[in-house]
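Just the one chain here, laid out as C-alpha cells, in the form predicted alone.
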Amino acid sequence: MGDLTSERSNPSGSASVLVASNRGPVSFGTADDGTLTLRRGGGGLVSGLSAIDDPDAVWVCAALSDADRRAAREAPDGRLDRAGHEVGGQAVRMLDIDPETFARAYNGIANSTLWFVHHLLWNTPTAPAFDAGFRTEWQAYTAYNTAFAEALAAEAAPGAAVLVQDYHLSLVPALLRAARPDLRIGHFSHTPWAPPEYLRLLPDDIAEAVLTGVLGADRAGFLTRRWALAFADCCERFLGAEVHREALTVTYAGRTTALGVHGLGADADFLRERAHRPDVDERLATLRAAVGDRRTVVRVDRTELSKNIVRGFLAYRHLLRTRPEWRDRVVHIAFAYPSRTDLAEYRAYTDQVRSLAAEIVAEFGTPDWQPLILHVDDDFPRSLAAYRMADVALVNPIRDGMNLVAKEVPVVSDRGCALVLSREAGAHAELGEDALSVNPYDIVATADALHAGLTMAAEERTDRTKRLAAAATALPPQQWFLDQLNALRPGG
C-alpha cells in the first residue's frame, strides 16, 4: 500500500463522480482457450450508475476471482475500460487485492462479523469470540479499505463526489477524507444498522472504528429512517456524539454528518418487460403444469441466514397440519439460490432448508400432489415466473435492510398477490399498510397470515397489489442514486 496521505497535496484524477463497492458492474471468467470472458452484472447500483450523464464517472470495485484479478493486473492501473473491455460505457477500476487479504476482509469481517451484527444473527452462547485470529482479519479489513481509499484518492478530481457503498467499506470515508478533504463523500448502508445494545458485542475499538469510519462521510445514507436512527443512537452511545434526530445529523470531533433516507425501489419498467419474455413464459408453463389448479405460496430468497427460510417452512407445515382443508389445494414454491457457500454456517443452513423441505413432502405428499417445490439454484426467469403466478408471497426475514423481493412481486403479479411481510424488513416501512404483517419468529401467526392471504377475496387482493406496486416503485434505482448524488453536491 502506498502513503494514502500523499494524495492530499496532489489530487491527480479526473473523475468528478465516483462509486465504490465490493462487487463491480462486471465479472470475468476464463474460456477453454485461456482468454478472458466478461459478464455484466445487474441490480440497483448498475441501474443507478447508468443514470449519470458524466463521461468522467468512475466505478471502483474489487477483483473477486482469479479471472478478475488477471483482468485487473493486465489493465493499466486496473482500469478495465482502458484495456479495451466492454464495460457498458463506464469507466471501471478493478482492484487486484491480495487473495488472502481479500478473503479475510470479506469472509472474516464483512460477512461473518459486520453482517452478523447488523442482522442480529449471532448465537451468543458460542459466538462471537474475538480472538487473535479476529485481529488478523481486522488488519486485513483495514488494508482492504485502505486500498479502496487510495484508488479513490488517485482517481478523483478536485471537489469530486464519491459514493461509497455498504458494510464492506465502512472505513473508507474517514480514510479518504484524511487524504482528500476537498472531496464530497457519501456512504450508503444497504443493510440494517445494529442497535447500540447489539453493536456493543463488538470490541470497543472496532465498534468505534466502524462508526467513525462512516462519520468520515459528509452524508451517510440508509434505506429507512429506523436504520438511520439506530446509527445515530450508536454514535451517541459509543462516541458521545451530538445527535439531532429531527434534522438527522450527527456531530462528532468538530464535523457534522448528515443522515439521509433513501428507500430503494423496484425498477418497474425493467421488471414488467423482463417478466414477459419467452424464457419466463416457458418456465411459467412448467410451473403451472406442476401446480395444476391449486393455490400458490411463493418465496424467492438467497439461502441467507437472515431470510428465515426454515421458519417459513415450519409455518407452512403448521398450516397443513392445523388446516387440513389446504391439503392438495396449495403448493409452496420456494426458490432459494445459494449464498456464501464458503462459510460453514451457510452450508449448514442450506442443508437444513433441504432437509425440512423433504420432511414436509414426505409427511403430506401424495402421488398427485407435491406440497412443496424447492429449487436451490439461481434462475432469474424462473423467479419472475413464480412472481407472476403467486397467490401469496411470503417474505419473512429476521431482519432486512430493505428486501426487494417484497417490492418486485406486486409489480409483476398477473392476478394480484397477498404479501405476507415481516415487520423486521425495511420494506415494511413502505408496504406494511397493505401487507399482512408478521413477527418473523412467530410460526403460528405466520401460518395464520398464510391462511388469510390464501382466503383473501380477489378484489381486495387486487386493490392491495396495486397500492403495493405503487409504493414499491416510488423511488426506482436511477432516481434513488441521483437523489443521493444531488444531496452530496453543494446546496444539496
Given for the second form:
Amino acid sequence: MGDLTSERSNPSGSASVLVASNRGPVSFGTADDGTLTLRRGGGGLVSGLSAIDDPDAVWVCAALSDADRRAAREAPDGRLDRAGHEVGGQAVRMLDIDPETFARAYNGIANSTLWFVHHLLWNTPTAPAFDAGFRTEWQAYTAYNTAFAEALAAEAAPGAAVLVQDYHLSLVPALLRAARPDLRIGHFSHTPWAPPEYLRLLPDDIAEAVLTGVLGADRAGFLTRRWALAFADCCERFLGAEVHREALTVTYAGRTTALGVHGLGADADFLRERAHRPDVDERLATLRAAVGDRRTVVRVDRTELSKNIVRGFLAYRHLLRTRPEWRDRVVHIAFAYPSRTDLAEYRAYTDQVRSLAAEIVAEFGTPDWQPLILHVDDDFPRSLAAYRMADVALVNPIRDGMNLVAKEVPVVSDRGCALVLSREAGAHAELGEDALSVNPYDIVATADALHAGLTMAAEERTDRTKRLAAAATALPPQQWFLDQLNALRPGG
Ligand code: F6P
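For the form predicted together with 6-O-phosphono-beta-D-fructofuranose (F6P) instead of the form predicted alone, what are the coordinates?
First the chain shown before, then all remaining chains and molecules of the complex.
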C-alpha cells in the first residue's frame, strides 16, 4: 500500500461527493463461459445515493469475492464504470484487497469483534480472548482501512464531502483527515454503539483507536440519539473528551466533532410498488395455501446472532404450550436468510434455529397443520409476500441499530398488522408508541405480546398500522442521505 501522506500535496481527484462502505452497490459472479456477471444490490445506501444528481460522485467499496477481485483488477484503478460495467448512477471504485487481509479485517475484526461489542453478543466466560492472532487481525483491519483512505484521498476533489459508512471503516476518518485536511468528512454508524462498560472489554489501545478514528470526522452520524449518546459517553470515559449532550458535540485534541441523528426510514414508494408485482402475488398465493385461514406471526431476518431468532421461537413455543386455543389457528412464518457463513458462531446459530424449529413442528404439528414454516434462504419477493399477509410481525433483536423490517412491514401490510418490537431496536425510538414493546430476553412476556397482537381488535390494528407506517417512512433514504450531506457543508 502506498504512502498516504503523499496524496496531501497532490489532491488529484475530481469527485465532489464520495461514499465509502465495505459492501458496494454491485457484486460479481462468474458465468459458465468464464465471463463476469454483475448483480446490483439494494438497501438504504443505494437508494439514498440515487438522490444526488452528480456525475462526479464516487462510491468506494471492497471486493468481497474472487469474482469481485477480478473485476476490480481488470478495471483501471478499480474504477468499474471505466471498465464499461453498468454500475448505476455513480462511479464505483472497487478495492482489490488481498483476500487474507480482507478476511482478517472483515471476519476477524469487523464482524467478530466490533459487531459483537456494539451488539453486546459475547458469552463472557469464554469470549472475547484477545490473543496474538487478534493482533494480526487488527493489523489487517488497519491495512484495509488505510486502503480505503488512500482511494478516497486519490478520488476526492479539493473540499469534497466524504461519507464513510459503518464499523468496518472506523479508522478511515482519522486516516483520511491526516492525508487530506481539506475534505469534509462524515462517518455513519448503522449499528448501535456499545455502552462504556462493554466497550472496555476491548484492549485499551483498540478502544482508543476506534474512538479517535471516528472522531477524525467532522460529523459522526447515528440512527438514534441513544447510540449517539453511547458514543459520547465512551469518548468522555476513555479519551477524557469534552462532551455536550444537548448540542451533541465531542471535543477532543483541539477538534470538535458534531454528532448527528438520522433515523433511516423505509422507502415507501419502492416497497409499495415492488410488493404488488406478479412474483410477489405468486408467492403470496403459495403461502396463503399453506396457511389457510389461520392467523400468521411473521419474522424476516438475516440468520444473525443479534436478531434473537431462537428466543423468538421459544416465545412461540411458550404461546402454543400455555394457550392451547392457538393450536391449529396460527402459523409462524420465519424467513432467516443466510449471513456471514464464514463464521463458526453463525453456522452454529443457524443449526440451532433449524433444530428448534423442527422440535416445535414435532411437538405440535398435525397432518393438517404445520405450526412453523422456516426458510433459510434469501427470496425478497417471498419476504414481501409474508409482510403483506402478517397478522403479527415479530421483531425482537437483542440490540439493533435500527431494524428496517420493523419499518417495512406496516408499509406493505394488506390488512394491518400488530408489531411486537424489542425495546432494544433503534426503530423502537420512533415506533414504540404503536408497537407492543418487549424485553428481548423475556420469553414469557414475548409470548404474551404475541397473544396480545393476535387478539388485537381489527380497528385498533388498522389505526396503529397507519401510524406505524407514517412514522416508518418519515425519513426516506434519499432525504436521509441528503440531510447528512447538507449538514457537512460549511455552516451546515
Ligand atoms: O447493520 C450494519 C450492516 O452493515 C448493514 O448495513 C447491513 O445490512 C448488514 O450489516 C450486513 O452485513 P454484511 O455486509 O456483513 O452482510
